[in-house]
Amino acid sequence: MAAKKVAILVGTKKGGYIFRGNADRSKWTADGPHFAGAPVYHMAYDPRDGRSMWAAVNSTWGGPRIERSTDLGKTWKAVSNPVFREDMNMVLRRTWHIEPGHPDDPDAVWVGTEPAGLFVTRDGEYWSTIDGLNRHPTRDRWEPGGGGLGLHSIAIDRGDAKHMAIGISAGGAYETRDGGVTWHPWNDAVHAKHLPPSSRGEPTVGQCVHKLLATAEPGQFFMRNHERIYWRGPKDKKWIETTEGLPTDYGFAGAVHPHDAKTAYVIPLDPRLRMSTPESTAGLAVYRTTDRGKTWKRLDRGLPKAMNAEVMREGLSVDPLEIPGVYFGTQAGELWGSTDEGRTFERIEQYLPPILSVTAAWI
């Protein structure tokens, strides 16, 4: 059995590509690109049984559709849709987020969707509606975001499989605690300045969620909103906003470390272009937090001084080694690299498609 290595699944504008890395992770080869042509929202790996990977695919042409492969992305099949039920009269239009379940729930994997929906899979092909959050009494108050009502957020306690939060553009976040047959908002604390007048402070409901991630430590969460960064551990009452030391308070793109539950990526962006600039941030970095957001350290060793991008909400990802690698894209189609936690960044690929997605393995 071939030793295991690092893989980055990248979905982009113009299908799926996998780079797999050498053992010290500074070479790499392209797979791909898989599902040519259609625009790739996410790719995820399933560490649980080390073969499976998923691929969420928006086909212009055909609609979307869901691909597995069992052999580590050398072969792919289209599995089931999901389906809404028949009252609800939606249809899906978008599949956001692929996500492998608790390792306590070793068969189980959740996908969320457009218009904001949630299903969980146990077979790997057929998809149950998760009607306590998709029929949830205060849905009639969500609203599209700039990209559409997207569920695109699922995060699952480390230590409870029956312990997950969701986040929904614009819809906000949502938290179960029996596996997701019930679910309340949980914004507590949450602002939202970005919505018409009548509508901000804290609204329950109603919120632009832009990440929500599961930390290493059981019962503690990240989140990045429309503006603003937070965290909320098992015994906060509310979500805890440390946004001060960054250049702006907006981006999508958000990561944490796999062991440190202090420690978190994101990549400000200027709110008005969407990007970085030389006048907002500074050019693109990643920012990096060791204290739980206390403080935010810079870090653009290798990348170009002044750097104009787009890094969308699934383009920042970690890698699980003991010192993890940071990875991101961006829409001009780069992808880039760090060993060394962020301290230092190196060019993997360029002219790349528009690039959605970085989801970082260990294969």
Second form
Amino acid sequence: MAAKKVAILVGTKKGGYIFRGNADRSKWTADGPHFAGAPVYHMAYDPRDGRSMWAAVNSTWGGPRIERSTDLGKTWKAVSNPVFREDMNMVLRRTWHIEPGHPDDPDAVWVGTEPAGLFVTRDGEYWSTIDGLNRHPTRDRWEPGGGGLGLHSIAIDRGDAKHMAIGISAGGAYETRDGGVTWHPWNDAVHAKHLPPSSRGEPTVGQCVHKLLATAEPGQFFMRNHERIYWRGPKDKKWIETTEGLPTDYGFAGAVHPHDAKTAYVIPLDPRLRMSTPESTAGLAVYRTTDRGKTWKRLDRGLPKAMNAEVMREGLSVDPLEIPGVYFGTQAGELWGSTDEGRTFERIEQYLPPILSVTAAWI
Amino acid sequence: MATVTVRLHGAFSDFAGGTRKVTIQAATVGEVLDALPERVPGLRERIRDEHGRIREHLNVFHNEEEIRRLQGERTSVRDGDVVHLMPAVSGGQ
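Same protein, different condition: the form predicted on its own was shown, now please give the form predicted together with the partner chain.
What follows is the whole complex; the chain from before opens it.
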């Protein structure tokens, strides 16, 4: 059996790529494009079986589809599409995110869709609708964000397979503690400037989540929303804001450290231009906290200083090694990587189609 | 029942693993579309959405006429007819 190495799964506007690294992550071999010509919103690797990969292929022709590989990306096959209950009269428009389940629920794979919906498969082929969320009584208060009404974040508590949180733009965050049967809004103390003043004090529904992740500590979650960054531990009754120290409040991409629950990475953007710019963010940079958001450190060594760059919601990822690599992709088709936790970056590839998602895996 | 030829163009040939021509027995265009995924599994869910409607960005031609100008899926077919599945010139992504 070959020794494991890092692979970077890259979804682009025109297909998906797999970059396979050598032992020290200094050289990469590109494989792709798979699903040529179709936007790939997200790709995922399932570490539980060590062979499955998934891709959210949102093709104009033939509609959206989900593809699965059971041979580490050599061959792919479309599985069935998630289907909303007939009486909801909804047509799947896009798949936003694919999340392999908790190790204690070894067959489960979750997907988030547009219109916002959550589905699970346990046979790798057919999806079950999660009615407790998809038919939630607050559903009529969900409004589409700039990218559409998508469920894009699925975060599973590292310590409890039945404890999950999801993020909907712009429906907000929801939490379940019973494996997805019942859900409640989970937005206590979250900012939502776009809502009417009467709703801002307690935006139970409607805040614009950009990224919601489970950290390495059981029961702890990290959330990047439209205008702030938050953490929430198992004993917290509300989200704790930790945006101070970043050049802007705005951004999409976020990633958490695989082993250190106090460490996370974000890429701030100019809120008006939706890019990093020399004026608002002093160029392209990753920001890292190692103290649960109390302070942030700018990481830009090796990155172009004057570059305007847009990094999308799924565009930043961290590999699971002891000293993790940090990877991100831009809408300019550049894939960047760091093998020293972000201290220095090197360009892995350029001239790719606009990058929509980056997922680092240990395969 | 008539024996008709289905020609798959562009992405729809890709979904079919490169197949460009399929022969189907059917009485209407709708029956042709229903029968296709049985013969070509890669076309399952690519022609119709979950409500059974022909997907956006797909034009279906009966011989040289787009079926919306005929009787839609109820358009009758005869021996030797050709049904084309053609990606619409649309999208732009």
